[in-house]
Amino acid sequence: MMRTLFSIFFCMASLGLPKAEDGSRLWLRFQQQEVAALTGFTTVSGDKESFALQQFQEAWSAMAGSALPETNRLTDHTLLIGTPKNREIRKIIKAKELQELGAEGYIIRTVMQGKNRITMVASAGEGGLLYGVYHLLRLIQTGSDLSTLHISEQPSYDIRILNHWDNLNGTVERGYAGRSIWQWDQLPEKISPRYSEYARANASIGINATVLNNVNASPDILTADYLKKVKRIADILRPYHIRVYLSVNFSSPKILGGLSDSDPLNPHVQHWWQEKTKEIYQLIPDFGGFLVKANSEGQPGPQDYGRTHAEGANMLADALRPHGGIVMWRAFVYNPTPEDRAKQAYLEFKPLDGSFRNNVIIQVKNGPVDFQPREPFSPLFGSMQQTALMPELQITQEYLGFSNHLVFLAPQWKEFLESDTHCKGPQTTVAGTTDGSVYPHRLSAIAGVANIGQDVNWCGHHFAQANWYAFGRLAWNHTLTAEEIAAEWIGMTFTGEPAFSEPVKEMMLRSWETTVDYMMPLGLHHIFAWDHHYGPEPWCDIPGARADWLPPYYHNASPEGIGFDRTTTGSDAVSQYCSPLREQFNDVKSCPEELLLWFHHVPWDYPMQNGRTLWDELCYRYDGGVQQVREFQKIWDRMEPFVDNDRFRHVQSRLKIQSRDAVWWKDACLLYFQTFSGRPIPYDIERPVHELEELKQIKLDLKHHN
């Protein structure tokens, strides 16, 4: 028996089967066998106190088995890490060249000095040096050619921030990876090792800021006890050049300070915020500022006192200004109104353009409704030219299958960022209007709603890690392609072996469109089940509920057709876009088919560009999504030899769930919409396997509510 077990072990070892992994190291695995040849570095030089050098040495030790020898003189291949304070750096590169890239920019360059080869990572600031070191480590991890490096980078956005929708009781709103990583009940005395691991992961992809708590904020975060806890987190994140921000409740002066109201024009309210801000900065000198959700979904705000969003934001901005802090004021306003929900943010904020202080930035969700699988970009982008705007993207998959579905979001975000607003002529992209290149505001920023929790693999699904990674990379450089980002992540998280990386990359790149197809193709949106936003419920009708909480408000299915009429003869949402987009969206013939039912109520027999009727095309899209997920299952099953068993089985299991869910979505939507269309489901696609009435009885008890 022992001989048999030994033989099995020997065979497994000789085959080089991947060792078990739990995903906790994310893309920072620094595998020793992956860099057997490494880079030819023989020594490293730099300030021994440099945090960036320390980070490099830790990673190098993991890859090479020992630290790279440090030296004060150049050898045959020296890695030189430093700022212009370093004499050797000044010999190679002019300080002005680094200063032009800013404190976060960096240069990675290979030069020859006589017979000595020098690979240099240099920056004007310690933050840029850290980002440059992680860029070099990424090149090493992915097996890139380092012989003739000539890289110069600076970030697309000044502030690259994660929004944690984490509550003080440890729950996470729209969180699908366990409880909050911030263990408030144990702080400040007990510190989780995950805090520094979190910081390192963010620094490796250029994220430089974090909002610790939910936008539906508890006033308690501003109490003295909680601010001491926040200070402890800020101290841990600081070496990684990550600044801490807090979401604040607009009624805090009344609730915490005992004031009669929280009116932003009340001098006592203004004084309360000024004193509270001083208190914060005495504890955390590099505190970033406040994120505010006001007058939306029942949250308090300046409109409670007849004041505008600008008056509320400016009051906070004035309190923060002496300390260098900023206000990120969310434009997600969602209140009962007879107006089309998609128009609300524009109607409230566009008239205020130019009314905000220059340390206020308006945080706008990518689409005009709410993180739907596909939306047109919010019309605020481009149209608000006198006010700094920052995109808000959702990394956590609230409307995309939670942590059960494999959905790589870089293609969605690229479509959004590269959308042309036409508000200052052609090629006025969303990215250009928010990164400072079109409208040169004092601030530029981009936010991502985090998908991080206490699960061992951080994100619930191993492939959901790719969305955290992709957000950071696009926030740093929005010109990167989804293909480049996917390839980097695969190479660092799994393996760069082409037999694995190429099919898996294609699976990732197709996953978003696939999910749109089996959920809500052709511009359908918000037909999710009541409250939890997981499965389909296009028939949902809750007595007494607001109309814009319910799917029929959005799909408007009838015997005549389907879709939301947002044309000039409907809600006129098209007129919020700049020409020629408003005319393009307004005409059913020129409207992009991917957004057709977003802007138009279309007859079931409307002829599509491929010659099919709208009904048939809808059926083929739903079925195509189902079939594609099954292809993903086949692709992943073929990858078993390249992946450790634990991660392979985890992803395989989640793909089974996704495949079943895709059929659920397809059958529920087609069988329900068929009651209006009265047309047969085309006979050459897979038949429904459920009964409509059976599907209507499904009620999920998911613990992910607001």
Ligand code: GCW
Contents of the next structure:
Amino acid sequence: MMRTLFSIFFCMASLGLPKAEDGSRLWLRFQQQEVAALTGFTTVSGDKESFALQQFQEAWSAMAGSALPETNRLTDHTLLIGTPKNREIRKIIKAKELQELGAEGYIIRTVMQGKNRITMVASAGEGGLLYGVYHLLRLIQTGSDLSTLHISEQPSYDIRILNHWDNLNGTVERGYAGRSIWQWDQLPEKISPRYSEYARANASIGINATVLNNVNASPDILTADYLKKVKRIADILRPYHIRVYLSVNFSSPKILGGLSDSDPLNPHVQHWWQEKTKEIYQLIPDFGGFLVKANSEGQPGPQDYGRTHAEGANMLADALRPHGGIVMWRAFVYNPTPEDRAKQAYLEFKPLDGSFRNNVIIQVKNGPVDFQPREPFSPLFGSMQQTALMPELQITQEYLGFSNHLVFLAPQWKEFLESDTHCKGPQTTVAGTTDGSVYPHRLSAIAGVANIGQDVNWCGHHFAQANWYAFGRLAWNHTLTAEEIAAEWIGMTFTGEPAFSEPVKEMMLRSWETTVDYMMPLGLHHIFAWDHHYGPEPWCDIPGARADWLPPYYHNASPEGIGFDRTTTGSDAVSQYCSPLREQFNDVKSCPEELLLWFHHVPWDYPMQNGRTLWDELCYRYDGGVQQVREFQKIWDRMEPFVDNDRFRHVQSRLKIQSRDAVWWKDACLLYFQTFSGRPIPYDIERPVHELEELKQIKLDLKHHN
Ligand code: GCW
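After the form predicted on its own, can we look at the form predicted in complex with this ligand?
Now the complete complex, all chains and molecules, led by this one.
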């Protein structure tokens, strides 16, 4: 018996079947076999104390079985890692050349010295060195040719920051990967090994900052006890070149400090913030600053005292300035007024342009409503020219199937970043207006709402790791294509074998549009079930609820047609965009069809460009989404030989959920909208398998999805 078992095992091993994996190593698996692709570095040289060098050796050891021997004399195949402090580096490259790239930039270059081939990774700063090392490791992991490297990199954004919506009680708002990784109840004494793994993963993709707590902030985060815990985390993240920021509650002076109010013009309030800030910097000298959600969804803010967002933000900025800290002030504001929700952030913030301190940056969600499957870009981008603006992207899939659906978000983010605002002539893209190239401001930054939790695979879905990865890569270099990012990620997380990587890449690249199609095609938005944002509830009508929290506010379906009229004769949201975009959006004929129902209320028989009526097109889009997910299932099932069993089954089972959910979305939306259109679902489309009434009864037990 033993022998049989042994021989089966032996057989499997020799067949090279992938070993079981749980996804915990992310894209940093450093497989032994990857070393086969190495050009064969034989030695490494550099400053022994260098953290970047240590990181390289750790990864190399995992791949090669042992660390590279260190050498002082450059011989053939030496890897030279260092800053201009290192003599050998100075012999090869001028310090000035490195300084021009900044402390985070780096150069990787193959240098021939006589017969010796040396690979140099150099930077003016330790941070840049770390990024350079991870770049080189990525080349090794993806089997790239290392023989003639000539790489020079510099980040697109200065601050590349994750926003954790993690609460102090361990829950995560809109988190779908288990509880918060920050174990506040155990800190500062007990340290989870995950903290440094998290830091390493972020460093490997260029993320250099993190906000530890939810923007719906508990004042407790600023108590002495919590600050000690925060300090502990900051100490762990520091070597990885990651700065810690905190979300703060605007009422903290009143709630924690016992003051009579938190009015930003009250000198006692100002003093309280100055003292609190000082206390923080004593513990964390490189503390980044505050993120603030004010006067939004019930959070306190300066308007409680008749003050403006600028007065609130500037007061905090003044407290942080002596220490070099900054304020990230969110523009996610909307009130239950008759005004179109999509217009409100612009209406509140545009008049304040130019009145913020230069250590304030306004954090603006990509779209004007709220992380919908597809939105046009927020009209604040491009329009606010005197104030630094930073995009906020949502990595966690609040509106995109939680951690159940495979949705690769890089194509969505690219569409957003490359949108042309036209505000300073053509080719003034969202990326250009925020990265400092069109409007030169002191600060440039980009934020992503994290999808990280305590799940073994970090993000709930193995493919959701790709979104964390993509956020970091785009924040570092927004000119990378979604395809390049997907290819890198697949190569490192699974395998670069083309029979696997090509179809999987295609699946990833199509996955966002597919999800838009089965959820909210043609510019539909916010037709989610009440509160949890998972399934469809286009009919949702809760008596007494705020209109702008209900789907009919957004889709306006009636026997006449469907869509939100935001033209000049409707809510006039189009006029918040710069010309010629506003004219383009305003005219139903030139409005991109992908955003048609965002900007227009359109009759059911409206002729689309392909000749179909709007109703028919809607049906085909929903159906197309469903069919695509079924294709994804087929693609994935064919991939079984390339993937370890655990990850294969996990993804396979999630795709089944996604497939069922897509049908649910399609049936719910088409059967409901059909009650208005009164038209048949085109006969060549798969028939609904649910009754509308049955779907209306579904009340999700969130635990299944959360
Ligand atoms: O997307 C919405 C979410 C809220 C979130 C809010 C925000 C943190 O539904 O859960 O609160 O946006 O961004 O502030």
